[in-house]
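Next up is one chain by itself, shown in structure tokens, the form predicted on its own.
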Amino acid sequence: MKQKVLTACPRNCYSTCSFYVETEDNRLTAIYPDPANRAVPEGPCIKGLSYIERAGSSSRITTPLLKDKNGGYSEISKEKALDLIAEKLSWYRDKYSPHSVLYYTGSGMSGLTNSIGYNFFSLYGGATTTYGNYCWPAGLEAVRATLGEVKHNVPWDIENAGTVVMWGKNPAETNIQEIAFISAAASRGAKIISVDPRRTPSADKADIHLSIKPGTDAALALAVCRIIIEKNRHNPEFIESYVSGYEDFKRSLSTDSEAAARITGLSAKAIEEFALMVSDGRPLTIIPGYGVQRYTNGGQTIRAILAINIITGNLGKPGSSFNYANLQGYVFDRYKEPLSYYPEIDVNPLFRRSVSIARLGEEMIAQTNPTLRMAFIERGNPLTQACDTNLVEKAFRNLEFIVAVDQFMNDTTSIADLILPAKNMFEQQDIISSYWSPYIFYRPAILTPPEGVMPETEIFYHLAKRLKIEFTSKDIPEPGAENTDRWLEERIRGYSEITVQTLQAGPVIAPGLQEIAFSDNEFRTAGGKINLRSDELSERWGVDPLPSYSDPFSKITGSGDYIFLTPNNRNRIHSQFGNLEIIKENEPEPLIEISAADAAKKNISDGDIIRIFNERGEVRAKVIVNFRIKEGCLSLPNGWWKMEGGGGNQLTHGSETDMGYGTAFLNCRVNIEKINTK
């Protein structure tokens, strides 16, 4: 019998689409838009549509797999798999301490039930965990310290903008619903500008594309601020009423358009025209991508770009917004990101948060008293996604026993000693929110998992039973949908008036939502004003208290003549989806993008095989030669597995951003060598 049910996508993606799925005989058969969701009324992207294949994929792992002495895998029962894991956990805890176990989690699937894993390991006695984040914390910290909280106008308000700047963001591929609002703004007369080293599909839709040298965005932003002030195009009334540190900021602006041109690779004229366009009195929305803050100067870069909105008074009004992240839907979090990533926040002695996610391999190896001996990995693929993944692989191979919970065989599961099959998003209910739109969603259990598959909540329940750990239903629910719903109800109680029953009726707008963020001109900083100068950031992170530019490549970041970019694209969310046939039809193999000018210097033609390398590793793949990437840069999309011929993070260096414990993936240089012709 056919069913049509509303659900929402739990991937680490801006959109967090809600959509209807049709099922028949425990199979997904169709996907339809949810027109009631104002953020995504036209439905999900190609990855969302691919859930039909993903949910029923023949390559999905549906039975526990145990590695044998020859490196192959054989199927074992759920009971034997759980017995073995419990035996190993007991042994390492009793022999060496619970901190000899690394509990590694990624962002593969969001939801409140993910905290059950931490509940289990807390009851187990603790574990070693990571701190920081791969994705976006430098920018979050910059916005939090400047504005007091991280939020922006609702997505559909973009239509009210007179000027839209996509600064290092490519929503036509990575946030396709947003490009619809940008196009609507353009149809109403808005000027659309793209700042990006690559001419992306989003840049194709812009009136102006500024092809900037990677990592120099702060220099451009600060020069723009100087021009705006010198031309008296700032907003003195807004500054006087709501901004702290303006005079110090004004005095610090030493980079003029000529100096910025030398740094950024843009012309001084283009910089001056850009400054006039963003300060013409029309509502300005700036949409920075996460790539601009994945450098060692990343947080300062976001502060510098945000300063344009601040000095022009483009906050708190329709069409006027800084759209980095909107955490208004994070109503069930005790600590909102980025604070939840910090090891010094809410210190729990049971969890030794001593491994920086940015320096994962190096710091796993460095752990002592005790050394790491076992790992339990869920919702993550660190051997693809972590910097310097050859070193990360070495660190994991140093361990004595690895458990990985996943749906598919990938770079990480391929080195695990025991693989537990993971549930998919349709096989267990949960509650999720978006970091772009203001909605909160209940995700129902729609399909019954295959016989060998357990939701992670059940894995931890059965492990706790085997380890004879005393726990309550508040810690870990018993198996069953009703028990999970009761756990969710208990989990969200006290945070708001929202209940599970409310969410089951459909997506809910976050309580207290400001459709126009900061429309009350209230800023939750210590002084109640916007902080152009932040002594807090200076004291916590050792950065300049004022937004500033520093060359991210001035430090040793790898030998090489080319800057290596690893952007997201439409076909993957980090390392997910690329193994599906529908995605392979669009992108069958990794391609390295190079400018025609650089290709000519190396006698490289379109379709040649090239080797990109530095002292950390190498990748060999076909090259695509075009005029869409800035000279001196190479690009390979993020998320290609090493086993697929990708693995760009073999080349990246494990270093942190200037604030927020973020990961400076893009502080990376490489060399190139032609291997053969097509």
Given for the second form:
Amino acid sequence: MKQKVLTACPRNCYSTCSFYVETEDNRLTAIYPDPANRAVPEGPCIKGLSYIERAGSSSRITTPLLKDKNGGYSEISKEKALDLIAEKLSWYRDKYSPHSVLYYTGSGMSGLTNSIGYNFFSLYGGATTTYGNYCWPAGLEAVRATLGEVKHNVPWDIENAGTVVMWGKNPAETNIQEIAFISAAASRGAKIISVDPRRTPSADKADIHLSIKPGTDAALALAVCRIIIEKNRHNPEFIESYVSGYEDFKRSLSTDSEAAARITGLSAKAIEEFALMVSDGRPLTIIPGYGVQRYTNGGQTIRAILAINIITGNLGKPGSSFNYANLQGYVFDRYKEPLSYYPEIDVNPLFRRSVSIARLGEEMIAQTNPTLRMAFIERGNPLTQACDTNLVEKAFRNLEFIVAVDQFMNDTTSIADLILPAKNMFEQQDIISSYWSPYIFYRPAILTPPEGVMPETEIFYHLAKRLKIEFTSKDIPEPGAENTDRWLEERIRGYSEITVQTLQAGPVIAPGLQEIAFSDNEFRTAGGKINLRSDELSERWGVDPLPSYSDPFSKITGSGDYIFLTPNNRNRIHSQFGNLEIIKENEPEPLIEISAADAAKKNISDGDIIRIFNERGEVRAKVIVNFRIKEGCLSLPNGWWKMEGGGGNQLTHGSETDMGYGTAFLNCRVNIEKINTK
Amino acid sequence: MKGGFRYEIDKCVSCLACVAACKLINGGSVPWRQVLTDNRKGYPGLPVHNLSLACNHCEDPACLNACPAAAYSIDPATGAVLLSEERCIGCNYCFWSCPFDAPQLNRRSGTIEKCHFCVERQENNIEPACTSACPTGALSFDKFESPEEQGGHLPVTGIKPRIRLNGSDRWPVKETGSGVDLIGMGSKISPWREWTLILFTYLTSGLFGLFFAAISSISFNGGIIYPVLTMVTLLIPVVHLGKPSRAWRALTNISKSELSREIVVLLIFAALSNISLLYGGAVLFSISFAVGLVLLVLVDNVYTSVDSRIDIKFHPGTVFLTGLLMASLFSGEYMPLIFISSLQVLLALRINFSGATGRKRYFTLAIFTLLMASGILFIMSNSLSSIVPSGVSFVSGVALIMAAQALNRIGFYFDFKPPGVTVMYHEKSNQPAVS
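Give me the form predicted in complex with the partner chain now, not the form predicted on its own.
First the chain shown before, then all remaining chains and molecules of the complex.
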């Protein structure tokens, strides 16, 4: 019997596509677009399509696996696995303290039921957790402190823009449906600009590509602001009515186009032309990527770029927007990101001890009283995705017992003592929202999981039972689809008029959505105005109260002649999807990208094997030589597993961003050496 | 209402959703759809273009006309050009003929595979997997009964592909005279992979030459060599097939396929020439000789119908010239031998200096000329002087000339460039920037 059901993709991705899946005999047979979703009417990307393979992948882990003495794994029953985990949890709690257990969660699958794990560990007596985030907090904090809220116009409003700047964002690979709106804007006469150290497939579609030196975006943005103000192309009415700190900001602009040119590796002429284009009076949408803020100056960089929108009055109007993140769909949270990342704000005494996710390895090792002895890992692959993964691996190998819940064997599961198979997105219902499109989605249970697979909620239910913890169905639901629905109903009660039933009918627009963000000119900052100057940021993070540029590479430890970039490409969401056959067809092995100019200097040509290294580690891989990447930079796509010959994060340094407890992955330098010729 | 592809060049960013959807739904072993990228390396100042291509289900399909095994048919409801894998003999001639490289040989199964236009989905009113999957709207499915002839973005081929290309950007197209060449010069034929065909066509010339020698000589009647050479010549192309056991199917599309015609006439010539050498008679000789001449033309037609450039029609290595040359050589007629050799050198020079085939090849041309000249000298010396023992110089001369002709025939396969897209884009990617 063929069935066609609407669902939505829970990956950590802008698009959060809803789509129809066709199933037959508990198998996924086809995927069709959901034309009613205005953000993604033509359907999902290659990764979304790959669920046809992934849902029934033969390499999926479908039964609990226990590491044996030889380092191999043997299958054990669910009951045995649960008994063993419960036994270990109880032993470490009683012998040391619940805080000897690290509860590590990643962003592998979004959904409200993810909080059930935290409910379990609260009832257990607490655990050591992580604070901060790998991805985007520096920018979130910058936008929050400046505008009061993190939101932007709906995705389809990009069509109304007269100028679109993709600033370090590559939607053609990381947010494919956005490129459709950008194309539509272009066909209506909009100018498209890409600011990126790489000529990406998105930059291929731009009228102008500014190949900027990584980490210097703030210098460019501030020079642009200075030119705009000098040429009197700013918007005094908007500034007068809604902006605070403008005079201080104006006075602080010391970098002219010549100086910015020296810093950014662009020409002064290009910087001036760029400044005139973004201030030509037509609606301006700037779309910053998250890469620009994965530096130790990341928050300040986002503030500087946002200042262009502010001084030209490009907020709150159709086509005028700063599309960093749109959290209007996050309606069920007590604290929205980034505040929920701050241990001092989202206070739960049971999780009082947490370690910085940016410095994961270092801080795990540093914990004493009690030292960390056990880890429970869910939805994450820290051995691929953390900074300085060799140190992280060491920190995990120091532990006595590691439980990892996952669908596939990867860098992290392969060091676990016990692996529990994770459900896939089609096997348990949940509610998810997007940080780009304004929809809230219900993701139904469509497929029956294999015999050995328990949804995480059931894992915690059985563990709580075995640990003789008293709990209610509000803490942890009983197994079964109806109970999960009842739990979800309870979970979202009181936040809005949305119910599970309304969501089951299809994606729902977030209640209270502003299609044009800030169209009411209400800025929920302390003073009610846009903070070009932010003393709050200065006090909390010790940064300059004004947006400013500082060289991120002056701060890091380590040396190297090349800046090392780890951009996301079309084939993966972080460390997911790369193991699938359909993805391997496109990218069978990791390739290090190097500019033709640098390759010539080192006598390297396409297909040669090179070694890139620094004091933290090394990666050996084939090179691809082209004219796309900026001279002095190397790149290796994010998410390649170490066990597949990738693992770029062996080289990245574990440092926090200037604000928001983010992770400065791109503050990284490496050296290269040719190993052998093709 | 039938349908076809619509492709907006401006909207495609090479996300490969179309390729993946096709593979995930249809599971082909060879790529049924591919996205070509021009200027993949991003040469500064040059645009990057993408082009998603599969079978375009042409109204007058080159593959269907080329197929000797009648393995292709057109679905009347959708216009889909369908391939029957049960009928396919794996000769690869459809791949040669298709300007879009849609049919591709699955080396494991030995048969061709290609896009079937998702006919089953279309029958259920579902559009093809690839068009349904495109997340940017670049590739879509349009309803139109009959495709118009494409110009502009796609060169005119006369085969009426069911695709409409739009966009402000212009896909770089070269009109090469042989049909479509979407990106640049290159070749989808590898002479080394086609060694069986090189050998077969070379042997065919030799067979013709030997037959002529036998009927024009008093002392030589072909002996045992001729029937043995006939058998070998007939067997070699069978080895070339992906499905040798279905070789007989090559005779099933005589009305359309040049390849079918070639094989039929080859069989007739093989039979007639052997019979005539056994039983003799001027009438049989004449008929066999005429059929042999037709065969030489038809072998060349297999190539010139795919690559109709003057460089190929008047190539020094055509089977027609090679066959006539061998006839002269084996029958000891030196004047025609010298005449044809000179013609070959002139044609080779023409290609070298004015041909659009590619790089200059002075070296091979020099070797060829040297081999031919010394070969002819050796043979002539046989009757003119007594410096070298006569038998040795004759055999050496023949060997030198045969080697020169083999070189020439291999050269033909280097110059032969059927229209296509597959190989060229790799070549283009490695070319230095031009602005």
